[in-house]
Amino acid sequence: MNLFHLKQFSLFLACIILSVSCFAQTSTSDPHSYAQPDRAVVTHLALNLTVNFQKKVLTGKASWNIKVNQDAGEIVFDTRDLEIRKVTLGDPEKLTTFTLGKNDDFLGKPLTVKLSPGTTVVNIYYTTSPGAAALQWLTPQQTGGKMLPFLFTQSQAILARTWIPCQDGPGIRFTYEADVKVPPALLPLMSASNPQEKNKSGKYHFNMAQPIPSYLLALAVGDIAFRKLSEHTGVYAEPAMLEKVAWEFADIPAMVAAAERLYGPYRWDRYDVIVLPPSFPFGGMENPRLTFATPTVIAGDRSLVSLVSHELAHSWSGNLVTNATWDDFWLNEGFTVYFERRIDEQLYGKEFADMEWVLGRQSLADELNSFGEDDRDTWLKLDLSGRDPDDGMTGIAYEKGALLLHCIEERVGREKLDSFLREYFSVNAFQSMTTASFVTYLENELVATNQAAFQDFDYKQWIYGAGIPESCPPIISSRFLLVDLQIAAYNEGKPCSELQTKYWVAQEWIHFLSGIQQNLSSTRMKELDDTFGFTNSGNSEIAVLWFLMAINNQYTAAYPQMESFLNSVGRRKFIMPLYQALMQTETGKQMAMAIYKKSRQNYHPVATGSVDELLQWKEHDKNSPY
């Protein structure tokens, strides 16, 4: 049977999960949600939305099917900056009373709705705020086509509540359907079944039959076109970008096949990718059926497509088996990085995957160094109580989590670990997982039958301890060893023109730039640039490393291109290090303020929140000398 043809099975499984284990899977206390799912929990959403670009608001009706435990007289939803116009119960609808609690800066306000006996449906009529943190409204000038506006959402971690009243915790799953009205010239897409072309009415219906948590709710609206890659995969982008995107992501069908061979069937019917405008704040977002991706991966040489491997892998680790709270974030991201590199190894070979592992290990070392050796945030199991969960979304969860699985593979062997993970995704499909529950599952299903392999390996220290335990084995890349020879030659003064760099791929250039001397004269910077063209690199990963070197060495020839980059790219991973580097000197600070003043409108609120804090932007009004 074709592994994509699982819709009926998925529906059946979802029904079982929702009817049998609804309360069991949501019993974990979540410090980032006001919901009380042990008393009353949502099971299905029927959403009706109108998108208003003039007012920059969504006007909607969220009808929630709910399951009430015993005689609970109320249900609690999460909201933030929403105008709640009225709430009704049932169909036919009857008005009910509701209250909005005290506001918290990042949690928002609890919406408590009074229930009548036997209530199974709650209807919430609402309007979003023009400044809703999950929504970015782009003017035509901020898009590739320059003719029509664009809207996209970013719900992770707890921003879904800024555009839909919901129970906004990753441990609560529901199915959904939606009717969305947009201007006829635009196409809406969701993390659901999607249209592939525009219609004249501007009215579209969506359906998500598999249960998801709220952070995977997603909407994009714009001048969007579709290109088929295979029977069950394709890409969306603005028309001017579509050809480049289709070429860059041509390996997606092969990626899906590789992932299925590793860890079982893809359970979400289709896998499509949309490349958003440059202001998207992340590399990608794993919204089910429709990955949101940054255009910074469109390098023209398919050198950065491992980002797609990563988001695809989330279809198992994260979307299928989900962290129960954001304290368990590593269960989503650490597993996904490991899975991503296994996909890359199948498609591009072990040498390629080894380079990714080494770069990840180096990135982890840098991040650990920035935190400090004993910092609590370097544990895998986080403690984010009283904090915005975005604070925990660091590289620790990604790379330390993946490294733990790599260490386990080294001890038990790849075959046993693959069997364990395949069963883990199957047995726990469409459910949430706490760190403690995973440890128990690991001990029962892998440690107990491989005790000798774990005898000298303290996996709990990895999870509940700081830094990297000494039991971590080294990872070596044979291709990087050759690059290291060229790094040594350059550092000893060898001219760039004599370095052996032919056939290098992006990962080798990244390793080279990270390894050469960082304090260079303007003459040596110019020689590097003239020989290798770093200032005008089409690869964003390489460009950012070069711009950091340019800032540190005051190589002003790269500044105009760096400013253009900061003005057009909103990916937080890239812009934050550049602004941080600029802020180290008074001259750089003035430059950072001037660039940000022009560029801020092009960034998503997720990015501006980080940069505002770094630059203390609230202290600088429009009359600022910067």
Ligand code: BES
Contents of the next structure:
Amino acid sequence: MNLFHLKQFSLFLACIILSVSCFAQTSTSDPHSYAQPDRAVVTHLALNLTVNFQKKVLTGKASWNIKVNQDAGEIVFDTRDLEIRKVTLGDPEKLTTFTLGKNDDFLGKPLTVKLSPGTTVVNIYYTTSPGAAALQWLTPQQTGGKMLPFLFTQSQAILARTWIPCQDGPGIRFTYEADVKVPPALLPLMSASNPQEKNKSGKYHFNMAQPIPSYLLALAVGDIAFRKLSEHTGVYAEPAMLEKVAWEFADIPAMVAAAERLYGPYRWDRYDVIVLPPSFPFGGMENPRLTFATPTVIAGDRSLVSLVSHELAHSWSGNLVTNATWDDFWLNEGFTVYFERRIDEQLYGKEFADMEWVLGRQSLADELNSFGEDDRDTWLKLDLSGRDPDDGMTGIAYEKGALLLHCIEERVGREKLDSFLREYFSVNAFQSMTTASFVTYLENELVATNQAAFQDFDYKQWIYGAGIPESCPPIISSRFLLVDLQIAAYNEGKPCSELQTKYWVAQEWIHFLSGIQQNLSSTRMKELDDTFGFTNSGNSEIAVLWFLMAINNQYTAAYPQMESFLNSVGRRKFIMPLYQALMQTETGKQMAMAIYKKSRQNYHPVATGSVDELLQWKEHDKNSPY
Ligand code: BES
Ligand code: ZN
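Given the form predicted on its own above, I would also like to look at the protein as it appears in the form predicted in complex with the named molecule.
Then the entire complex follows, led off by the chain already shown.
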């Protein structure tokens, strides 16, 4: 073979490899999207939206740039509860035909649009429904300022389709720009380049130059103000909270620096955080450039800022390298929890990070316990087909996933794992990753060169098997060993005032509360409360643990605080266990129903979906006037 042929041959080989890898990218079938990206796929979105607070709807036009395979005569989008008014092709626009398929409760309806040869743009004119599951429309009364309404979205996992017709799978990426019109007293923000102050017109333009999957589309609209933390970071919140938020999150610039030192450059330009009203159903959401956060982390003592480390870490694990389907969720969350604790270790020291590891290990044990030994949902690689992905995305992905990386670190050493991860984020940036392709990558880049370290370590069993294989040394926190002594003393009857709790931080209190005997007399509950003030704790994690103990021991003195917490806070991780605990007794059940009847209107659809099911809330209850 002469040089020319060799060149041609290698070109030919490269083409095959390229097309095989492209095929592998787009043909990963996603059980939660109707889209058929191997036939026609989106590449860019130009969104034009008007926010109507009176009608609680978004109205507008989504113009999609698309890439079409030769003979695909149509393109399929995901929609749910959207009214599609008209679809046109190209610019200038030409009307085309479309069909909406059969509705599925959580997948919604496929929108199939007829294409003409050479179509590159599809324009969809649509309106959302007031009940759209991604959207929460807050009345002025439900905000901190009480004067103006508020709107925010939550797109993960498959709710983007309830506010934008899109190809709603995490394996498909696109850039976007948006023109959004809001009432002039309000400021809109997106997961994109953002304004820092209001203008008189109420019209704003947004741009996201890096390709993202649909679950990272986000919008918040309200009486929102900005405070700079550094040249490239800042915080947004309602004006009354802004000072507190800026103080609580003062470490953000240092967190970004630590994250970059660990795993490479931050690829999203700015990093800002918005603290939303208390009904936000999650702790945080990693919307690119603009993390959405619950106000329940504003504890007043910076004790819960690791939530920001977590959401920031997603800028690499999740937003840069993205789980290809929700079955691969652990690649997002497990990696992020590991990364989060590495950031925390850099900022707050090893003792602090070790406490987080032990708390995580404990919550994993509890969760595995409640699942049972062989439960399929305790694999890292999930199988969520035919189910609402929300049901299967549990804490397992977080803590078992993080623990797997921790165990690998134990075996190959920190230096090697870190350079492996740095490379992983850089090589796979702006792409999606299946569990199988991660395993291959791991085998090629780490296992092959460190065979001895992996010899008796069955990582596949971790990923494709239930529970925790017994191949990982326990994590020990030296500070918790001291807390354990106080737990033992308390359980033996030592009065609270004699316990050594000076200098304890939130994590130590959490360990203490989960470690002490859980069945307590009202005298002992009162003694704890009088000495340590748990009922009025400003730390939401501590308060919720305490409310759970209050329910289990019928310590009624804490009930008024618990009720007012449940009435305003809509964070699912907190409210679900509280309602669950109440449901254990007949009187508790009645209390749960009464509280929910008042509070339901304050929760996001993501939260009401879960609580409705738990309380078996019925249609007629839903419609009853509050
Ligand atoms: N991406 C998740 C939130 C999420 C997960 C939304 C699944 C919808 C479906 C976010 O990064 C997260 O994990 N939030 C945690 C906080 C974190 C500190 C563990 C939460 O909200 O509790
Ligand atoms: Zn996360």
